[in-house]
Amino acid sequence: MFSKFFEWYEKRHDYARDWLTKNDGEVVGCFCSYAPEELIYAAGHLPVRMLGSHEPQDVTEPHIFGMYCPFCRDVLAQGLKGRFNYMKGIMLAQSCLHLRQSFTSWRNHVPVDYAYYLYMPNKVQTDHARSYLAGELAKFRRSLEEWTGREITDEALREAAEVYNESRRLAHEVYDLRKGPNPALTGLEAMVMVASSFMVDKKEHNAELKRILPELKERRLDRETGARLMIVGSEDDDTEFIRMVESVGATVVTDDHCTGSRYFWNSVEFTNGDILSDIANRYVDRPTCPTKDFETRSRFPHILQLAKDFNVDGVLLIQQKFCDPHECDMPPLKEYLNENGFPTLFLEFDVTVPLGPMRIRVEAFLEMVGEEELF
């Protein structure tokens, strides 16, 4: 059912340049999740998250700190290696300090015609920032016309957004799918659904939801649930991993990053006002990274949510190794979740995750959740 996800997400270079040759226009790669997508869809592109290999590599040490987080590393890789050679546009909204040395190097090191940093506000909770970002999309909206000649109008722009909207209600609708006792979905196959959106056309992608949601609503898995897990943290779209972790007795229920429902988890909301006032206000009220959760940590009780509603059993603390965001949030979301009688489990990710001993520490997690329940 989940066979056409797979296959753009393992095939995602076949995908971009299928796509050239079908459209007119280029392929933009996107750094970060705060990318505003809608503003390139609108201008006839095909917006793509870059993502990593999770392949060792040898090439970035001229580039980039080895104490810089894996991520940023493994996605640097794959441009100075040439993987990404068709594509001709770059963009990033400013996350972290990490994947900007990733995005400036890129730019200074890898062929591009266009390259685009936009200034995204940090504190996203001070009454400044809606209009502070949409003033940086109209000047992203003009950079992008002028790259390209083509002018990007406000209907282009609505059209984009519902078309957005309708991928983040059809997701939606999957993640809703995991809420009762027997998931119709694993979570690999939810994470793929979320990592192939990343990839692929918006249209196409909305397509095949639609064509498989009658179907998976009335699945029925032939596997024992096990433990319902949620995952949180830093970028996560390491398969094995997440196979690992369901093959042991659990089954990943539901996430809260930014390769997960933070993505799609809430719309563009139409005022009838100014289309790119709507579309920065969607940016700053989605649900907050830590690069952006401050002073007050409001991502937090979103998550307790998540967990609640999703009946979750534990919480898999993922990080990306040295990322400061995150090392900074990890500590005081332990104690809010386990004070609010989830148990958590912490662990760090490289490039390439050891799943032995991962394993060896889930399941011995997943032991002590077991014996928790039975008092």
Contents of the next structure:
Amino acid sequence: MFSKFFEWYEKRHDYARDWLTKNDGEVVGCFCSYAPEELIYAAGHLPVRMLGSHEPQDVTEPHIFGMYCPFCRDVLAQGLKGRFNYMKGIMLAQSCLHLRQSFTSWRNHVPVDYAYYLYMPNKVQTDHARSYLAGELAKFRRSLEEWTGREITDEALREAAEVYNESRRLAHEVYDLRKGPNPALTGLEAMVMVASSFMVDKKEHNAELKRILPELKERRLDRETGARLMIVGSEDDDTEFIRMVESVGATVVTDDHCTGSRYFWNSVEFTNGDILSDIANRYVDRPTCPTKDFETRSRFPHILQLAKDFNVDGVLLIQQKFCDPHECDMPPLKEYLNENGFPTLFLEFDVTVPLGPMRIRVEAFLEMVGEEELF
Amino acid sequence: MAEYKTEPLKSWNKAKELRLKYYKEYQDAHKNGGLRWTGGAWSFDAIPAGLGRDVYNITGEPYGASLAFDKQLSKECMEAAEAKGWARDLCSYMRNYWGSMYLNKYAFGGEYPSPDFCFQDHICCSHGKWYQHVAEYKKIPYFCIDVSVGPYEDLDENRLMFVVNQMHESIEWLEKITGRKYQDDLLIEAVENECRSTSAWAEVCYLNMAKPAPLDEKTMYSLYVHGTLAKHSKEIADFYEELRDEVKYRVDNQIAAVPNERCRLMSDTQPPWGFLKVFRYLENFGAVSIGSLYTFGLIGIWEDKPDGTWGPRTTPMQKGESITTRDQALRILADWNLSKPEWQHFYDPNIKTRMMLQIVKQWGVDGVMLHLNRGCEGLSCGIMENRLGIAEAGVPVMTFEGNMGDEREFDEKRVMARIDSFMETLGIDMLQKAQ
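Next, report the structure of the form predicted in complex with the partner chain; the form predicted alone has already been given.
So here's everything in the complex, that chain up top.
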């Protein structure tokens, strides 16, 4: 049922090259899930979220000091190795220091026609962030217009936001089917469904979701659900890891990752006012990355609510090695979840993960989670 | 054989006294009914100054460095932070600071003096999170101003006003949490002092262009620190002007920091505080580290001059501008700080490379030593691109790996060996061997 999503995810470059032959726009690489893709889409381009390839690499050492996260180096490696040689534009929505180095080094060393750094606010907990971001989006819009010489109308922005909102609504529908005792899809399928939406024209992705949803609602998986797990943490599209977890008596039923629910959780609320303000509000209000989550820890109640809504038995706390923003959240988050009755297992990720040792740790965790039911 | 005369810095004792006075005043603030607050070295300390003359702060980075200098205490602090589950690769100043808080030990004796509130700014991933945890642990209020609005060369009204609006918001917040009436005249005075102190420190660094250099970087570390403690204070502004005059005297009279100066180096990022002997080791080669973008521009405020050189930024007062309102003071404070050299690389390593090459050119630098500092993701951001840019410009550059605040990540012998190799590539022998 999810084969199309797997195909898109695994053959992302083939899709993008094919898209370029059929469309008048360009492929624009977006660094970080805070990228306001609606603007790029409205300009007639294909926004693509930059991910790594989960392969060991040796090309980034001269560019990014080894104390930064493996994800940001894996992303840069894709550019340095020429995997995106068809891509003419890149843009960064400011978030952590790690990923911005992938962007700045890409801009320095990988040929592109267009590179834009959007100064996304970090303190989203002040109301001033709204008007500020709307102003920055206006500059980004003008910059895109200058690049291609094409006007981006308010109407085009509204249409793009509607397409994105539909994508978000459909993703929610799919996630809702994981709440019941027999989830209609595995965590791996959900991960690939969301990740593939980073790489594909949202209209096409929406069409495929709409096609499978009626069947998905009736679907009964031929497998035991086992322990219901939630995954929380840094960027995570490690399909091999989640496949392993779901092979040892568990199902991942929800997540709080920028590559998962955080990407689509909230929508643009149309106010009949300035469309850029509406879009800005969407990005200010979305579930936060820890690097933007201060002074209050607004993430924690949201994560707890997810755990409750999806009837979670345990939480895997997943963190990219050296990811400072998540490192600043993990100890208090672990304590918070434990105090609220959710056991946790902390795992540190690299570009590749040692599946054998991780399997042992996950199995031990599942035994611990299962004990409560026995005694 | 010494080529130049040298003599101790007359301002040295005053520098030490001021630093200890700062930490003592913070510690004793409550005895006299005053307020204590904590935040980063880059926080807008001029703003809480409007709450009264009995308001004292402790800034996290220099405090973390002071802890790092005491290796035993630092180790205890690190272990205390790790025992709470914090990762070892987090900012080592932050881990030292948190450890001191958990252990209830003050680096200057006695118990950790709990602050009344946290007041921070945010440009690095750790900034906002550092005091979030302090506020949670000590159960005190917290305000943070986001300054990540891009490099100064791209500053416009929207970006400036995002910072200024948050500053206004912070004053309302300060009044609310302290119950005190805010005094704009004290804010204006503090802003003027900050402009004066940070421009005067830049003047001190500017004078180090002279040959022989009147100051070496190890000495500068003990002097720049005052700007990281209380850049808004009259005492610090006055001190930096006195220091500038003394350094000018040294320049006029060819009083050298390193009497056998024959090679000029510059460094980058914070030093490994427990191993400042690295800089003394350089003297064996007749090499002086004249400073760095870090010592010049962490606190010093600079500007491009019409002749294409880089020099101390002209203060509003020097321009004849008079500050009369809160809004004007905050606009100046925001604009002034957004031009800080050490804030620019957060957006583009090429800007930092450009500034470093300007220092190489203007200060007559023969080689660059980059500290790949595992303890600070903020100032190490883009550092490998800086290395490439400096090397491409034909300037000799070496790297050494370490940690500003965690001595467990510094390999002294290996670093000294790298310095030996680097000096060899520069064609500089150890003086003992040369003689």
